[in-house]
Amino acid sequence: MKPGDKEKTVRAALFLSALSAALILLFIVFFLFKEALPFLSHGDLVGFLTGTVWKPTANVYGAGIFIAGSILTTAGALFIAVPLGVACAVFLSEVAPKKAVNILRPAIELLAGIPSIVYGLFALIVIVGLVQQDLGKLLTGDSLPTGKGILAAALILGVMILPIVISISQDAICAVPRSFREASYALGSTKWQTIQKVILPGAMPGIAAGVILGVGRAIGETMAVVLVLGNVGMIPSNILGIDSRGETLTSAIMLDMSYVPVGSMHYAALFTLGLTLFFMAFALSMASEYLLAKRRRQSKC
């Protein structure tokens, strides 16, 4: 074979691979909205997006608790995961010896590759005690009547995207240019002034990118919330309790979707709550693309 035929061909099947992943992503979307075409025809869009019972046995449809139980999930997870990580980042590339790096930084990595269920079985048992015992007796003087609900399921989904976090604001913090760093101590500033002046501004759209993708992840996340949330149809009024559990998204399709008889309007119900938490996503995904495009810009500046 001569070596523009090999080059024509090795470019053939890299761009057979690139539209594969395409057609995949078009495939499912197809599918997603072939399943749910029956609920989309028949039911109220707005309705079910902004309602609050979800009654499939009298044909009630209500989405707005499970999107509701999805964002203060999430929105608990961000509120522990992105100082936590952002802080971790700017440890690790810009304080810590370069011993420490090598060692922290393969650890963080680890735990992106736990499996959910695994995190899930480590919050039943340990988080979701802890709340119900010892913060339970720390405000009230009691043990709380269950330790599930939003703050275990924030706790649990925090420690699981702070990977993404870490690392991606990480690698933002390395790609400001290191000629900003030598002008600020040029003008007389400190380490730390540089740091909160000149890099995490200049960083702040790749760590923006990594929050977006960390919240996709949460937003996103099945086996974990499960097992903590505590899966009652209901908006969470409280972060501790009985009033804390509620239901996500990605719950109710799991736990409905085993008994629901194919091709009825439940089963075309749950596959536009899929619909709706795929759009979620990929709105997500395309402003972390656009930040990260926006940061790699800036980088070569």
Second form
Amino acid sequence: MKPGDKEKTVRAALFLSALSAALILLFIVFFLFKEALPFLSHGDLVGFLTGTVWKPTANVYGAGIFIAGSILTTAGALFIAVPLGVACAVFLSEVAPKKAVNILRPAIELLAGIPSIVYGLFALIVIVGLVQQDLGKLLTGDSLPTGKGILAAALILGVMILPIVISISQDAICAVPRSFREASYALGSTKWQTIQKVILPGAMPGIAAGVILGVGRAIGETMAVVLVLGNVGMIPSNILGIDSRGETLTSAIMLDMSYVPVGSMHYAALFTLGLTLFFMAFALSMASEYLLAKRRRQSKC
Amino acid sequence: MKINGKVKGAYLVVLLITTLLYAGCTGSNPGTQKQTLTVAGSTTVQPIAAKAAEAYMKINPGVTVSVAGGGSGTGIKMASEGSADIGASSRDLTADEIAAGNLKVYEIADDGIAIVVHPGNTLSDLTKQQIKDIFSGKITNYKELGGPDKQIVVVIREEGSGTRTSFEDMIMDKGKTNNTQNAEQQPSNGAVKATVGSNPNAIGYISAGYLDGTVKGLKIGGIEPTRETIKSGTYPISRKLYMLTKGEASGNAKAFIDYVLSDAGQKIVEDEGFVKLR
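Show the other one: the form predicted in complex with its partner chain, since we just had the form predicted on its own.
Complete assembly follows, chain above in first position.
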């Protein structure tokens, strides 16, 4: 074997490995479509996307409740994770002494490594009780009928996406050129003014990309949500109490998958739910990719 | 090149060892390979099947019995497809289901469906009509039942559940009365029990075999869900539990069902809180 041949073999092997990822994606999309096809071709798609009654036994498939449930819980999670995550990233990269960073960074990375079912159990045992008893007494003077719902789900999802938001925001902040900071200080700005007027605007595309990746994780999250969102076939219409419960695309798939007859219309409808979720996640990841590419053009970090 | 040679040598040694290990595994026990039997479906039947499997495997060490949940719908589906040797159902099968899957149905126990609330709930007795009104969303507050001014949190099972189908057959006019939109869905008897046991405002239904101190089983029209009332039929919501096989049961599946139907098996049924056949 000549050295040149070996070079070629390695190149081919590496190319095949790289190709396999794209092929797997293609296969998944193909099978999602294939299984969803009976529903896509016969079902009423507008009714599917906007309907609010999901009753497979009566052949009524309105996934609007699940789409709304997914969007609302994710929005709630962002409401918690974005301010906290960005503040934490600013602190880590601009303010914190090296010692603090050395402790905080591994802690945040560990947070990302906790399995979602563990988050879910924690939420079910701790957060649901806190919301029902303590928060209820604090706000209404009495415990709430239930602690499950969008608040508990948003709280736990917020914590789950925090590591993504922090680490990508931190990268974005560190990518803001040193010369910008120096220019700002040279003009007599304080540290806070520099962060607010120079660093955050400069890092914004990167931070936005991190947030969008977080959205992708939150919208696809299943276990934690199934445990605490309450699994009620309604659109959440309140932050607390009985009307705050709902169901997401992921929890609907999980709850129905255990009993759906293979090959039935219901089965195809579940795959259509999966397809909907796939397209939502796909759009999000494209958006984040676009923003990150924009940042890469601007600077090198 | 010298390093490469060493690496290759190491690979060869590892390969050799693994091959030998595999050969050792298959070579040491020819003919004593374990037979497996899978039971899947109803989460109501699951504790009976699991305990029976444990005892059965002690008597027949050559057989591994694995027991899974999934709900009665899953049990019927898996038995029809042949992906489980035995399916479990906590509801009556329709004639169509039996014909489509060529299923043979074995009755293994009687069971009641208990209406359960949190142990701290003051409620103790409901009529069938009240239960229907609660689960259909007509009654939404405990004060309408003489309790405190608290909203009722209704907990139901998923659509494929045999317990849900049986409950709807007996209480919700064979499913013609809809569940309240407000009902929280849980995918197993255990999950309903845990939800009701942790929320003072919740009400749900579970197999009577699952009753324990963590939830309170309500009387219906003054009748408590006990073995005697379920057996005699005076407790108004009771049903039968089944195991299913594709065609006539044979081999291990037959032996296992025979075991469940034997005195020892029926003792397990009773120990698990269900009602034995004889």
